[in-house]
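One chain comes next, on its own, written as structure tokens: the form predicted alone.
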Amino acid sequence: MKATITATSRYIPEKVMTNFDLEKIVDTSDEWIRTRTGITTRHLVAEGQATSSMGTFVATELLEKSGTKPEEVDAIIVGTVTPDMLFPSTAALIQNNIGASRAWGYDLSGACSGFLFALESGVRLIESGKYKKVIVIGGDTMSAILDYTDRNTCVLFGDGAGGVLLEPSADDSGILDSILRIDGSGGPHLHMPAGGSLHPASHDTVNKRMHFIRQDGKAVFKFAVKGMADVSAEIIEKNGFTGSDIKLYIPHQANKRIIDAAAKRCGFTSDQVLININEYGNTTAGTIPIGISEACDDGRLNTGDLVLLAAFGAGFTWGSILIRWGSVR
């Protein structure tokens, strides 16, 4: 049995901050930013929202768009490193918010990777045959743990969250194989200090600034492209295939020199590869649902078509899911 996605959603905040709102609170410019990450945009979170409310409009547009019920969801598991509270949990709140009165769920931390960690336990509780309809969000709140003093890290994220709905695939199509890692040796290179068991919640730890994002920027650009760019090609080989066998390629919306990598090592062309971080800008684990979203509305995925999805981020973490897409609503 393969699972396979029958309903996309994303939810992009509607407050716009450009590279020149940017520019007025940090030292930066906007042609830094454009030529070093691509980015021109991005878009932040309403006061009072959060990332289960970006993630209960998703869920709310899966329902609707597939027919279901709320009650006929199995299970929730929401991709997030800024859930509203550590707990209960994000999916908890999501849950309650749209009635899933028999599902269960968790949330999954897997930083930038965290759709696809997330996207692969939806598919093995589909394949498992207990589960039929397993929702499968990413979303981040970017912007609750950004230093807007820090030009290196502030500039490069945004708000956003993606889901699907995953169930049983009646045919061939569906998610065909994944490879997925985590090296936590990379840890120090993109984390954030405090706000966990190791360093509570403290005056200090606030004076400190340790509960907002802290980037080695270019020891990640370093493992960023060799490790999206490896496990791409790899996948890609491992089925047989080659790149111009890929319809659509989905990457981590981290930095476009990053993508750009990826997509060389593959051999595919510009029109095979799917962009909008000049747009959204990082929206971590929210950047491929989206993805997927925009690609299915916009019309450039049909039923039969081979894509591919891959990430990298802190941790850390990266992978990639090759999916072969079917008849989605």
Second form
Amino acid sequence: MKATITATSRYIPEKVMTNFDLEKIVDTSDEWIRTRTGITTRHLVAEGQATSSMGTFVATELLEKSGTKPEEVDAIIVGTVTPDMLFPSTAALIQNNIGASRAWGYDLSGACSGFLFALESGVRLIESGKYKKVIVIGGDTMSAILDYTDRNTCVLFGDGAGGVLLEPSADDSGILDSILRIDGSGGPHLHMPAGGSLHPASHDTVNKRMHFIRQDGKAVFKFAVKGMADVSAEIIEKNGFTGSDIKLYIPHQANKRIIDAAAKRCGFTSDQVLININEYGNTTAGTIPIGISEACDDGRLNTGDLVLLAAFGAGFTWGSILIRWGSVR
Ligand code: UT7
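The structure above corresponds to the form predicted alone; please give the structure of the form predicted in complex with oxa(dethia)-CoA (UT7) next.
What follows is the whole complex; the chain from before opens it.
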């Protein structure tokens, strides 16, 4: 039995921060950001909003679109590295907000691959036959962990979330295959040093700005290009397809140059590739479900289409998931 996506949703915060706004805060320029990354704007949550606020919007809309009652939800899985707090989980906060009285669930830390890892988990729950309705969300409030004095990182990220409802497939649509990887040797290249059990919050960790994201962009770039291109090409070949069989490639949006390199390796033309980094920046676990939801609403996906998802992120984590698109709300 396959699992299939039956509804999609996304939440993009209203507040927009442009490259010109950033020029006023750090030593950067609109021209540098656009040419090196492809980003023009990013959206940021309002005061008092957090990852669970975005996730609650997404989950509520998934229920509305699919005509699902809250008590019918079996599980909620949230891919995020910016949970509202270490515990309780963002999944539990969302469960309570939507009144999913029979659900269980958890948060999953896969950074930019968080949605792919969460989707894989949700798929396996459905395939077990025990669970019929699983909400899978990917989202991050990156503005909460960005150092707006560090031009190497603060220009790259934004806030946002998206999600899907998974149900058993009644036809040949569904999640066909996945290739997922982690390699902890890449950890030091992209991390947030403090706030966990190794360096709990203290005056010292705050003074040393250890509660913010730190990245060696060049090192990550090199691995990201190879990692995302490798798993994208591998899953296409493994399943007996070629690049031209893929209707839409929905890659993680970290840098337009990384996306272009992966797309080139798979032989995709530009109309096969979803790009929205210009508007949202890198929303970490949010990029792929936001892209899925946009493509769905824009009519870019029809029943029977092959959709390829691919991501690369902190950990390192990376992977690809191949989907035969079904009837989706
Ligand atoms: O999603 C999670 C995974 N993350 C990624 O995939 C990110 C991968 N890395 C990248 O996308 C790119 O490496 C960056 C966009 C982060 C940086 O681009 P780059 O072409 O690798 O630039 P660089 O780090 O080599 O920096 C080039 C120059 C440096 O100046 P010098 O040393 O040549 O004088 C930087 O100091 O650009 C400077 N620079 C900036 N200048 C203006 C770095 N950040 C900025 C900035 N504005 N924001």
